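The chain below stands alone, shown as structure tokens; this is the form predicted on its own.
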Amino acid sequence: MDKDIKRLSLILLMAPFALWILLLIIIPHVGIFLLSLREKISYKEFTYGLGNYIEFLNEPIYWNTLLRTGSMSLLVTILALLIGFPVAYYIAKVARKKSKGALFLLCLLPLWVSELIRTFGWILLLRETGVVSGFLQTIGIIDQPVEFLYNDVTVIMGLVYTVMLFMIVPLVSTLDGMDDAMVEAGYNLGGSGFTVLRRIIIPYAMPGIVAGSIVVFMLAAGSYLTPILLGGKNSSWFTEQIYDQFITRYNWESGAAFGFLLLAFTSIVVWLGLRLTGQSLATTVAKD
């Protein structure tokens, strides 16, 4: 009787989550894949094949944009890790318990504002008549207004700012469980600061590093507003190609193919990252 009650309780608890996964993830992705296989013959007449994927391969601008998006997303991930790791270590191991909550709150503040508002904030700062250009003119570094927008550097800055929290949180969670005695033992055995970092801290934090990198990379590769608004016409992002197929050309079949290719590409990159680091989803994202 008790086993039946526990089983029923587990089913009732898991049912909403399973339903959410089914309705919002599995079914939409299956639908996108099937839609991507449709080829238009004439008005309201379709057949199934790989024509949309062949069109992608035959057009260099499409797969070049995908590769460019992937490489820049990797750069965003690396920069977010380099900036976020010291912040996470300070919060987890250096800051006092009373100040940890305040520091986390500072990290959460950007998420209180929508991505659109945050992006327009960057525009106000970096445009030709913006705060940065005006300040540099005031102190005499430049003689005339300078446009800092619409380039890859600005896009990367905006994306790093947007995804930074998703790198810091898993790192803090992992580093918080590290015993301080491990670091002390490293120093007592004659290790330098760099040696302790390389041999003790980083290996222990590797699950958090991989988990944060996966989330940051996926968010950066799938971002739309930040690359479009900050990069303008000078920065091509693959999500713009997907939007163009769906909305501008009203070619839902190609748009679905492009969306599925982006998912497949990012999944392959994540899989390669897990293989290179010797980690798995069970020890990173799903770590207890």
Second form
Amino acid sequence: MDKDIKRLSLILLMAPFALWILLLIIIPHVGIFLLSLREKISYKEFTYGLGNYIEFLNEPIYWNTLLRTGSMSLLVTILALLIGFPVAYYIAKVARKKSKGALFLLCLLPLWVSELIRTFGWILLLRETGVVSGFLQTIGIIDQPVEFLYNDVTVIMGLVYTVMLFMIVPLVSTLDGMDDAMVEAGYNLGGSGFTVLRRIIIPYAMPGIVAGSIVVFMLAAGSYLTPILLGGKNSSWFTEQIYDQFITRYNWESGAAFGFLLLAFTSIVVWLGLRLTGQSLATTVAKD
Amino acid sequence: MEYDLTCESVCKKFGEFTAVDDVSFQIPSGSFFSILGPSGCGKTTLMRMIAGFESTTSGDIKIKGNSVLSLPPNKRNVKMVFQHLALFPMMNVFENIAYGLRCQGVGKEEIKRKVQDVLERVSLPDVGSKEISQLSGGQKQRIAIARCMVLDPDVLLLDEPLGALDLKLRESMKIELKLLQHQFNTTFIYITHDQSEALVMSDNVAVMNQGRFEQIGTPQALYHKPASAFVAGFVGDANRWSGRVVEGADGAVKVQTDGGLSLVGTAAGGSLSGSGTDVEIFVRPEFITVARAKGDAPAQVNGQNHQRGVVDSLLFNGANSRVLVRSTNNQLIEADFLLTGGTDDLKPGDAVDLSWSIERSACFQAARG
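Next up, the form predicted in complex with its partner chain in place of the form predicted on its own?
All chains and molecules follow, beginning with the one already shown.
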């Protein structure tokens, strides 16, 4: 009787989760995978094969876009880490208990506004007739309006801004767990500030660094709005390619193949990152 | 005499609060020095100033005769064993010990030799490749000490490192620490709130209270000749009564306790200001002799206090057993008594005579207010 209740409650608890996994993750992926193997011969006539993938390899613009998306996302990840680490260290170790919550809230604040609005904020600032251009003209640094939008620097800046929180949160939580005495012991035993950072703080924070980097890389590589709106036609982001295939060219087969390639590519990069840092998913993202 | 560490009128203020107040002391080379005090007395602040993690408000700290105030913590040859040891969990034992040597830029072969050497000295020769989490509490302790000692420090600071261990292990680590100190022949400064740790291990103990040193001396001196009521009460057990002087100011003084005991004590910690002075009287339980009551009145012996009473309860604790005696005027007095388990042991309700010498009844002038 007791056992049955336990089993029933387990089933009831797991049901929504199982449904979610099945309906929204597994079925679409299987569907997309099958779709990606389908080749159109003529109207309502299909054959199955790797044609869509071969087409991707034969067309440099496609895989160039994927590589560009990957390398720019890596750059975004590195920048987010470089900026996020000192911020996280300050919140976790330097700030007093009272201001900690407030600082954390400040990092969270941008997320209260939708991504679209935030990106429009950047547009208002950076467009030719925008605030920055106008200000620089007023103080006389430039003598005619300058367009700050639609270049790689702006895209990267916008992405770093969007993903920053996802880097800071895991870093703060790992650094919070670090005993101050450990840093003091590092100095006490003769280490310089740089040695303590390199040999003690960074190795200790490694799970947080890797977890944050994985999340940030995935978010950057898979983002759509920010690169499109800030980068315009020049952004050549891979998600834009996928969108084009599905919506503009109505070529679902090749769009599906691209989607799968993006998933495989980011998975490989994450796997490489884990191997290089000697971490595993269990010690980083899935850390309790 | 050469001094490894000298503190001259060291003060530390946090805003209005004075954590360390005009502390001066010298520690001879190769000795085991303890700073004993209740929590919040400023002992950890003092230690952090010696290590360089806190600045001094005034005063000077000298190591081997040279002032270190201007040196950052990583340039001082003072190493520290932290309260929770602060071993680096992401490094194995070898790397933990090698860390300090690497910082000094010692060569690879030299590091290997030195680490192995220090591991043998703490009698853990085979743990080099183990992870920190695989060590037991006592082993971690020894690795934390080895990590400091491999750098050959002038002074080793220990901040209550035994606090986290269980009782049995703590007892054996006390002896081990003392032996290690002898072996390395380095000056150890040991911070603790546990008087038995301080008494067992130290050559000299400083008792600290509210930022000041109350007394510095050998464990025996602190125990038998406490300089203040605080020291008498903090170090060791004692029967503690408050009372008033009836007669005398120096040497033997007649006192009456608030509970109505009248006894003769010895003025301690300077002379008292005559009759009517409020005093605190300390008598250690081991100096009170218990005997079964015979006859009508207790036999009077010169130089002794006497008190007749009834055994209230027995506090059995092996060799440290005690009896709690209720005196005729309803005061409880603790006295050491060996309970052998035989038929002649005292039982609650037995009438007893207590006696203790006048010299062993220390009377301190009570703090005003």
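Numbering follows the first chain given and starts at 1. Bear in mind the structure is a predicted one, so any value in this text is a computation, not a measurement. Here, rigid core means the biggest group of C-alpha atoms that superpose within 1.5 Å across both forms.
Residue 11 shows a C-alpha shift of 2 Å or greater between the two forms [criterion: core-superposed Cα displacement of 2 Å].
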